[in-house]
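Just one chain follows, in the form predicted on its own, and it is written as structure tokens.
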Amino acid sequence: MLDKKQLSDIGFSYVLEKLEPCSPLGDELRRKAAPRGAGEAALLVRELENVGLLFDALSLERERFYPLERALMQLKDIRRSVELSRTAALSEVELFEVKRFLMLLDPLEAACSELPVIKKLHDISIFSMPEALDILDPDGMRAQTFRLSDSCSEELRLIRRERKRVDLALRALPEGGAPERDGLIAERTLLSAREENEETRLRAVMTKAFSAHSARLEELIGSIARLDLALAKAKLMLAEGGAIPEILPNRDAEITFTDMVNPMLRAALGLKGRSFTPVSVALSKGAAVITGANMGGKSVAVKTLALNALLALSGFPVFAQSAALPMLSGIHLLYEDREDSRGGLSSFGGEMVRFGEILSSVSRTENQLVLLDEFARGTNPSEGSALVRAAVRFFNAKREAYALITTHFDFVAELASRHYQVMGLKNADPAELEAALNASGESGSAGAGEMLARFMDYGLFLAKSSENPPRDALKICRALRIPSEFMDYVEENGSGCEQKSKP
């Protein structure tokens, strides 16, 4: 599965600071997101179903839902206290969160009653808890504060009696008459000792009453936290834009997603003027290939799939125009990560250790989704293109998982069961290109790198199998300004970086 650093560089972590929670019931379930089992399809797909209904709901009448959210934005986590209560007596404060909780459960439930769709939704149940209320609240006052009252003893009445008449005789006292003043003192103390045991043991009784409620109450709790986070997906669907995905129960069924996006690199493109192009890929039991030349968005193809998945798998509304994908048992990424040393190993040794790790899980579970963006990059050219062929023809055999794999190597796509070439450069006009650069600045300067972004093509279509890469390594290091005396040399060695034949 995927690591916190993946997690946070394909965006699943920025979608989750996205949501928008109105309670910490929700807060807790969306820091806690993660995919489903294998054995947790029907509960996903009812999930995802809860998450369609209320966005359909919301799309109609946003409004309607604002009781529902402030009543939700009172609620308080009081789980620990709940848990506490068979086992030890409360304290006055918690007492004090518990009953304030089951006050609040009846604005709760009557802003749900205004929400037909609530009763359309699974595994969600909110009502109110009037039998529990009422032992922590036995005069019926439904004060926002809590104190024993007389009415909970007749011994702590009568201690409560006693000092107050020792109260007012203390203030009634004249000054001076000191003898008088300690006695009074001392009885006042050993009836304050009196109550104080008195309420301990009213509090035990008053708990042990109230756990026989813990057991629904925490049901009740867990209905509210999957509301709140429902509400929240189907809020950040409404902003952002988006589709629940299709659960397929044919376990060998495509993996489709139509029209992909990245909602973290949408906005950080969004910030230089720039646009996110969608991305759309089908693939099969077996390995799949993209190619294209280095910056064509060959990397952020897989990391838009790799988090798009995931959401589907955690019960998240994808950002797709549609998407369709069987229970998958774990997800990979596989990309070159200099900040990862593994022991000291060089980025091909930490990749390699990477990878054997991926087989053994590949080996052990069916069903998983194997992301390798430029495997094998890190070694001389003849040896990694023999790796990544032999990674297609080793995923084509076992046929257990889903593999996708970004390449610039030559001969690899011919193996795999789908060819998918990045656009690149491949629908730039020269002319516009080459005025748009001669205009952004000097040789190498970000100018001109900013530029030659805006023409890019980073969309996929769908390549023949015996189709190579793209050759715009060198449009683009001539459209970065690199000196022509360098190129030159290129030039003269018949571009010589390309593979004549098989390795």
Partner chain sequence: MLYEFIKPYSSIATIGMCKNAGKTTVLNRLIGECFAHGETPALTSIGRDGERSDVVTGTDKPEIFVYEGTLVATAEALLTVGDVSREIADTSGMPTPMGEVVIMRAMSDGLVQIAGPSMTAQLRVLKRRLFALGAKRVFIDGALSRKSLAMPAVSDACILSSGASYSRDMNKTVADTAFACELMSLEGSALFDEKSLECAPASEKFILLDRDGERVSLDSAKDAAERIRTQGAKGLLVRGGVTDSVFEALFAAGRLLSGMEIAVEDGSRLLVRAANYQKLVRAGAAVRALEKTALAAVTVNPFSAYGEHYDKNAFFDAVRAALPAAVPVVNVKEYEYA
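These numbers come from a predicted model, not from an experiment. Throughout, rigid core stands for the largest set of C-alpha atoms superposing within 1.5 Å between the two forms. Positions refer to the first chain, counted from 1. First, how it differs from the form predicted in complex with its partner chain.
Annotation: Cα of residue 183 displaced by at least 2 Å between the two forms, core superposition.
Output the form predicted in complex with its partner chain next; the form predicted on its own has already been displayed.
We keep it simple here and write out only the one chain, dropping partners and molecules.
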């Protein structure tokens, strides 16, 4: 499963931040967003359908939703008070909050009834609760404030009448000392205590009557939260683009994502004046491999897939043209994390510990998505390559998980069920690139890096399984203006590795 840092690295936290539910109820659900478990497929499908329905309605008439959003924005989170009402008397402030919430249900219900789409939503039903409100507002005044009214008990009415008399008598006293003053103040204190006692008793009675409605109110609050969050997701889809993923009933079905993007990386690239190249991937059970140039976007492709798969399983629209996948019981992502220093292990040691955890998880639970980015890069090429080949063969033999592995190593792709390559500099015109790099020469290797990125094609394409990773490393070094004195040594020593034989 993905940890907090990974959720942030792949852009899931970014997407959650982008979601803007109107109420604290929806926001609570947003913060708890997580993938649905294997047994919750039907629930997930209904959730996604809700988002799709709201998206369609929003796209037609965005402004018709404003009254609903305004009504949602007024709501506070009163779940604790509702819960408490079953066991203890609510305080005046709690009763105030509950009363106000119940009063806000009227405009909410009215706003919903103006929107035909709301009735079509699954597991969402919005209604007002006048019976419950009548308990907190027995006079039916529907004031925005809360006070136990005189009509609640004869005792309360009498105490308050007395109190008024004492107040007026005190006001009428001349400034400075008056003999009656102390007596009146004592009387006031006594009346105040009696009023407090009577109010406490009445609040207990009121709470008890109200608590009969607590279960129904909690149901309603759940509905409101789901509606609010689904609406927020649909609004995000309207703003950022995306599609409702299809959840496939066949648990061995292929995972397909067409033209995925990662909104976090897209925004970061946008700041530099660049755009995100959409990637498409199809995975069946077993291992697929991505190879390709350094700087070519292999890691980005993996993170983008992790993000979108996680979004789909968590009931979100995905950032893709289309997507279809079966229920997955887990998503694992393994990549070199320079900040990860588990118990003083080297980066390779840390990677292997985590890989071991993934293997045992995969053998315990079927139908997981395993993403390994530059697996075993931290060790020597011959053993590293052996490890990656083993991983590919392992996942192919078991066929219990969907694995996607990116690598530089040769002779891996031929074992994989599918082989993707990043385009990299394949289609870049060498003369044009050279000219552009010369032009950017003054700004040094950083400027050259920027320029190189402009010529890089980050798209993925399906390659032959026999094709080894392209030899772009030296090309890139030259492009990055590594001093030629050094590059001469490299060429002398031989890019001889190209003749290396199959292990």
